[in-house]
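A lone chain, given as structure tokens: the form predicted on its own.
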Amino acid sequence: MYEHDVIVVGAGGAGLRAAIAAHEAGSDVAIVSKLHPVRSHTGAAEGGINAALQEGDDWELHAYDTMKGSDYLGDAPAVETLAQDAPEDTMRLEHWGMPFSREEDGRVSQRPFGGLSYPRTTYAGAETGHHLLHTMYEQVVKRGIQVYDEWYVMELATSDEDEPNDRSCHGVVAYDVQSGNVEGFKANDGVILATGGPGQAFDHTTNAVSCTGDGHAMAYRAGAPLEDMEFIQFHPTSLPSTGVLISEGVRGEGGILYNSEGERFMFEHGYANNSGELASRDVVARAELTEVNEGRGVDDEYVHLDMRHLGEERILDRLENILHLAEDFEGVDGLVEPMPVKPGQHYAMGGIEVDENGQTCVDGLYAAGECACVSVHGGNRLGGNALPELIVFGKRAGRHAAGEDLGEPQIRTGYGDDVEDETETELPVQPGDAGLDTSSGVAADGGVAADAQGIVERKVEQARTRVDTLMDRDDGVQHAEIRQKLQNAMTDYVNVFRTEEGVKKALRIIRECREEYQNVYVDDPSRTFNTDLQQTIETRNLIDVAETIALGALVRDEFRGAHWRKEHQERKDDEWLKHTLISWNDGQPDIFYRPVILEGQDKTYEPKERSY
């Protein structure tokens, strides 16, 4: 058994951030990842980092561009505090080596980005992720923090207290893809989940494949909610054959959106009548769709994104990435012809419920970064707004999980006297495992003995019976089955346009992918470098993480941010200025909602109609 103070599960720019600070402030600290660091999906992240630092722009105009973005279901503590640490923050990031983009005077460069009302979008060419983790790696080397890469954690150990309020979580339990071996990890004080998006729930997406939603199900399973899980972002351009991310900085720069017709659909067709291409994504995205569904889209799939008018010199400074992308993947030369984009998911604005801190409802047990929920982005992230929450809040969570004091948290979590209970909302199927024969160990979670030793190690006794029971088969269903079946279902019924029979076909389906998966078995033999076994642990992870984006889809009958709804196209402001919380009950979920918190420090967020 390993043994550390603070464990951190993922490295891409929140566990980096999360793991420097904790050794910051003190403490032994790990990073568990499956993937080698500067291989997690943050690399990916093409656009840039927004922060208040000119003047002209301040902290309370990035607050009211996030509040206004987010649909006014932003938590206002959390949304100010992205907004006065961002700076400081982007500027350490400067002072460790990040080299952004700068001005001929030498000042770092912004650009515009959609829903801003300055252009305070910091960046490093198109690439602004990729040098983000490659700076932070440099400090986690720097430090001798400890990096177990190519582990992938397959559960928590915690306490098995019937509240999830009085559980603890005291390590995880990993899988060394190189050998083979189930081994456990514990954490004297606290595990950090920094484990990213859950994109792998859909077919079409930008998303790696590595992003399969594991700290969210493994949380889901511990005790803690999962918060907001319908507001799924899907991005306006991405490009029709792979899902590659074609970044907001195209149009950030001036690059522009054009139907079949030639028109300049979001002026002419008046999606967005003042910002146009830079409206917040959502709005971007289904004026797209739009188009298609109506006759207008290029060869009926996708739009075309034009910024040929930029001139080579510009976009070979500022946008080189993106040349080569189009080139790439669609043999399409951005300097002489549009690219061809379509929308893809992106991004999933909620995630395991936390406050400001990190910190979720089940002791010592810490998210953050896209798999957590602190909620900044509420029904709409806007761009930009996804690399700062990594860096603010994976600080705060690494502070916090070593022992400094940040202060009390105005965002409480779990089930508590301020939360409403579900009204009843007609399910078509049961979700969750309940019906399900789980006693093979396959999908079954199980409880665990008292003291933090105990726990660890029959939490790993548990991961290795179902390591085995998995391997020991020799027939039945193979995950890419299940998984395949699954996508398709997200991204035929809980895409950019919901309706609820839609919705409800999407669960029935996600419930027959639960069935199967009770036969599910691994096709490769060998012990080490099994990524058969390991993709098919990640696929019961999609199977709990889709069936509650699916949940929190027909519950909320209302048209917000991301989440349309073809029966419900008004926003309800006296019904709906609530968080949708999801937590498993031991296999049975429960839907309950927290009002959302729109007092801020020296102001109340007023909600407003949000146009463009």
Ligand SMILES: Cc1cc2nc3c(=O)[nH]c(=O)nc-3n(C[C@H](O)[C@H](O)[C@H](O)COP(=O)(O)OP(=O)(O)OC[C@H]3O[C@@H](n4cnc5c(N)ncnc54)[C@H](O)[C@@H]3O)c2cc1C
Contents of the next structure:
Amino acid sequence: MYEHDVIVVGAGGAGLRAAIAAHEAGSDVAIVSKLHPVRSHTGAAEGGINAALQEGDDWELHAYDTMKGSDYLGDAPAVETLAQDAPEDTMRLEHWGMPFSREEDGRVSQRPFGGLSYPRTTYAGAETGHHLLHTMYEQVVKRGIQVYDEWYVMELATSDEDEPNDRSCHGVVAYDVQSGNVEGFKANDGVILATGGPGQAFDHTTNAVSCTGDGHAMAYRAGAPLEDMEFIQFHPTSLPSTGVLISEGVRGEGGILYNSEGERFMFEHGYANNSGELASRDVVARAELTEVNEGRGVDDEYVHLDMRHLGEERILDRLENILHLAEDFEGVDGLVEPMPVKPGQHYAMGGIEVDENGQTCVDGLYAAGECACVSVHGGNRLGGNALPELIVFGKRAGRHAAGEDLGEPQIRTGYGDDVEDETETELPVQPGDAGLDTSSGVAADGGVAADAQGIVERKVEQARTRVDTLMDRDDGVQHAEIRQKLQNAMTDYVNVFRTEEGVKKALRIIRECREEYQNVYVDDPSRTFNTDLQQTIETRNLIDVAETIALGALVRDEFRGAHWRKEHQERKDDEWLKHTLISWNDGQPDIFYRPVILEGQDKTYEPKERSY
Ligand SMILES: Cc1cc2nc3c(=O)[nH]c(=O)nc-3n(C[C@H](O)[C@H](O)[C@H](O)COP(=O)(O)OP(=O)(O)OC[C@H]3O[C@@H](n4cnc5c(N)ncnc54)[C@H](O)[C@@H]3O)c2cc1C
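Switching forms now, from the form predicted on its own to the form predicted together with the ligand, please provide the structure.
The next block holds the full complex; its first chain is the one shown before.
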């Protein structure tokens, strides 16, 4: 068994930042990651990092834009912390050597982004995430932080008291991709999940194949609630054939969207009379699909994004990467023709419920980055606001796990006296595991009380049995079949436009996937680099996560941010200024709600009509 003070699961922007912070606070910290750090999905981030750096801008404007962008579902203490800390944390990256793009006078450049009232997005060409990862990984190497890469974390080693708020997390169980061994990692002070997004729950996504919601699912099964999972961001400019992202930086630099009739529809059809292409992402994604649905799409599928008028020099200086992506994945030369784009799943606003210090309701269990929900993005994330979240809240989680006092959090977690119980919504099927054989792997599943070491050892044994069970089966269903069915259902029915009937259909299909998973088998008999086995385990996680997204989408009968419902096309502030929480209770999802916090340090953010 390996042992450290703090174990960080994941080596993307959030995980690296958390590990550096824990190390600076004097902790023996280790990173466990299924990918080598610089292969993490943060490397795909293109557009930039929002931080109020310039004269004329300030953190209060950033906080206001973020609250408005969130459609008033962001929690003000988290939003204000993000906006206040982003400038210093961004400049720290610069001091560590991040090669930000610069103006003639040497200041770092900032560009306009959707929903921002000031050009606040700091960038390094159109490869911001790539440079961010390399800059922070250098700091990890410099500090001698131990990295276990190509170790796949399967479960958390959590105690199993009845109430999740009474449980504690003592480590993780991981599968060594190179050798096939399953081992325990004991964490004396804390486990920080920084496992990224769950984009692979959808068929058309900008996310990498590694984005399988593992952290979400592990925390969920250990009793930490998932928050606001219904809020999925669909980015307006993904390439139709692959889902590869064309950065918002293109529109930030002046790129224009046209329909098949050559109309600049964001203005000409009145979707966003002030901001046009730079309206918030949810607004632009709905506008594009409305154009397609009303017959003004190109090839009945997409619209055009044109950047030719920006000129070759500016494009090569600021958007060169975009030219390569359009050419390589769509065969289009962005210097001489417009690029085809359509909405694609891009980001999960929801995630593991945490407070401002990154803590979940399970003692010793933290989460940061896209897998967490603190909540700064509420119903809709503004472009450029995820990367500052990684560095601001990754740092806070690392420091707190290492024992630093960051003050009493204002955001509460877990089941408590401030939550509203139960939902009236009729569910089409029994969600969760209830009634099924769950021996292929659940946590929080009873068992004898033990000390920390004993808890980790017991979880290791369960995980070894689980791997053996999957490997020993000779036939059954392959994970790829189940995963594709799940992804199709989510893309068909829990997409930009949602109907009650569609979401219910998705829930029925997810239930079928769960039942089929009872007979899943691993075809590859090898113990080394067995991606078949790893993806089989990931598929189980995707089923759990997809179900929470669909359940959230069904119970929230209003239209807010990225969540649009055909039968409920208005925002219902009287009823729905609250977060949806779903927690796993003995194999059954419990749904409850916690009020959103609109009171900031000096002002209350009054919900207003959101127009751009
Ligand atoms: C194409 C694209 C472009 C984007 N551009 C921007 C942008 O310009 N600005 C912005 O603000 N946001 C952007 N975003 C969003 C932002 O990049 C992501 O939300 C963010 O990078 C996620 O970082 P993370 O550290 O949370 O996760 P990731 O970078 O995805 O890292 C997750 C880590 O967890 C590890 N991991 C996962 N599961 C396991 C497991 N079971 N066991 C062990 N390790 C595991 C992985 O190996 C990886 O190291 C973009 C997103 C996409 C998809």
